[in-house]
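Only one chain is shown below, in structure tokens, and it's the form predicted alone.
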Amino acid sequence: MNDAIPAEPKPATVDLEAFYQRSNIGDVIDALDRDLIGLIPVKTRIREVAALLLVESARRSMGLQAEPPSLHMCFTGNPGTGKTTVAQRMAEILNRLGYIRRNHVVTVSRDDLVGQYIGHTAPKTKEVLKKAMGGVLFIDEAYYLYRPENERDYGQEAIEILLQVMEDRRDDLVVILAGYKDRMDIFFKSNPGMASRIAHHIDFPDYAEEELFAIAQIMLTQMHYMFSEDAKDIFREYIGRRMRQPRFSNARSIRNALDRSRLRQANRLFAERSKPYDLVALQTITGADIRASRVFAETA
């Protein structure tokens, strides 16, 4: 006579709806359309990632046993396109599908991993994937890790300790790598075995100007200040002229204008300090605090 229990039959069919709203990552595409203007190349591939990985938990739910799939990504474009960003909406997005333990990002640069003599680099690379292990480790300009013309550097050590993790620990570690496209490119091409870990590579466009403005607007929201109307005008002049200059960084060159914006708006306000201001007075960045700009005397 046999006891053994019978083993419960697996469903027949599988609801992808009831996953996706039990999972709540919609909430989470949902911030990532309203916080990030623009970047529509990227939103689509990170709802194709999310996607993946749904579909791939209702297998798992009706018997179909696979290896995970590979996690590990590449952020590609230039400075202030919210690869940052999106990186940690990445990281509640696997959370909640339980991919990763921790919604939790660890930004680290070549400094934070490499050291400077001989034993220093596996104890730093080894304590920043510590800090990480169950989330996300996000290595910004991560080709600055590979320096072949200098033959005493320690970044290839930092590169097969990582490399070895990625593979190891790949369940309970994602990799995003991040940087300029064409350093990136160069990078892989001289570390094939990083290249072959990752499977998703995400470029980000730079912002054109009306969503430059439209960045700048939610921005200043944020900050419970508010452009008069001649200084819209003005605003986007400045963009245009801004773009045009070397260092621009898209959103964080316009972060740090309505920051030098602000300056100035509290340093007018102060010099006719004995004068009663209202709350919209507090609030408004007038055309004349961002005409003071260099930019507009650098680019006249």
Given for the second form:
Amino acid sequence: MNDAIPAEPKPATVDLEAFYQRSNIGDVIDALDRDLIGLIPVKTRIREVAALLLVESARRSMGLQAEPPSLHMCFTGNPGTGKTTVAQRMAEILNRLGYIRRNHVVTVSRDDLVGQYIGHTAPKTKEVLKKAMGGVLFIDEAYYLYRPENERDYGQEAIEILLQVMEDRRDDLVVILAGYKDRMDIFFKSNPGMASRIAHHIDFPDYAEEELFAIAQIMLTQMHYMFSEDAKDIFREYIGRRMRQPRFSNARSIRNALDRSRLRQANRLFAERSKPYDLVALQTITGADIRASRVFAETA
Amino acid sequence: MKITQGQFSFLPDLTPAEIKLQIEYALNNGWAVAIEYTADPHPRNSFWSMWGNPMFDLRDPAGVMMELDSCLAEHSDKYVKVMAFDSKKGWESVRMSFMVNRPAFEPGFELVRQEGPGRELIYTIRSHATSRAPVPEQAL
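Compare with the form predicted alone: the form predicted together with its partner chain:
The next block holds the full complex; its first chain is the one shown before.
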């Protein structure tokens, strides 16, 4: 191993703080903390990965060579827990750390990878891989790639090509798989090769009631709306009721609820269109707009 | 005989790193990159075989390099070129074209003379690579 160390003298110490400042990674992580509510395990893992990459670049500057770490990831969690949002952020973080060359995410599902007849799958999968090179390939609901009930399914072929590229072109591409936890577990059980090539399994927890309310506030601010005072309490109650109902999908349900409130607000304003409205009135969602929801009609 | 065609033909052969930089330049301009190969380097041979489809919507040269590697693995004894196609209105044509591989031995061209009307001689060239007699299928 001694001959691997170059002859030119290297500085005796390395300033990690300087590396940290130069990478601007602090801004990205701060933004992550600010914009994403909750998701503690996710943020912890992102910090760990960021630290690993930072130390890795410091090690390289001292002439210590190592294989680049494998950063393929698997995001599991219930619907609406922010898997896609975090994948977008991941590309930015990895790009800032110099692990991937471009800040871009290619989002695909089974249809984009698997062909319809013999000999169609390989070119199709390769096409997608080529487009994603240099960035992040995000495969949503990855378990659909593998259909055990049909042994001639072309999904297996797509998985094999994917595995090969994940292994050979590790420094060109980061693959992120996403899906529901239980189905993802079955997928990995039947594809041990895939499971062993993915270093980071990140579980996205469900949001608590307060977190969902904070998310709603952020969404409203982004859309230039706001809650009136009474609306805040009623929306909290709404979240509590909605969480106990079937087909609750976290932040996505909240977004839908807000969209329907906007609809009702628009109709309320339109019904009294002879009245003049100021800026505040156009932005405010009142308690009545939320109270009209179907969720309150049913006895919880 | 070293045959030269297209861009950079006056330079020494491009290294893989240099090829990658050229592809990156093409992609940054929004051009689609294609790979073609042939055994017949005649300057008037404009019909090279395509290695897959032209690659649209790529962002990074790594994807092209992957295709180039697999093309070279199969056709290391042929001429291979990389081209960049500009689809912008008014251009709609190839903006870059350069050779990235040549056979280890290049037989070059022969001069063919043809007797014309009167005592006129018509000269043309033919690549040695294509003048070999065809080999029966089972001998291959």
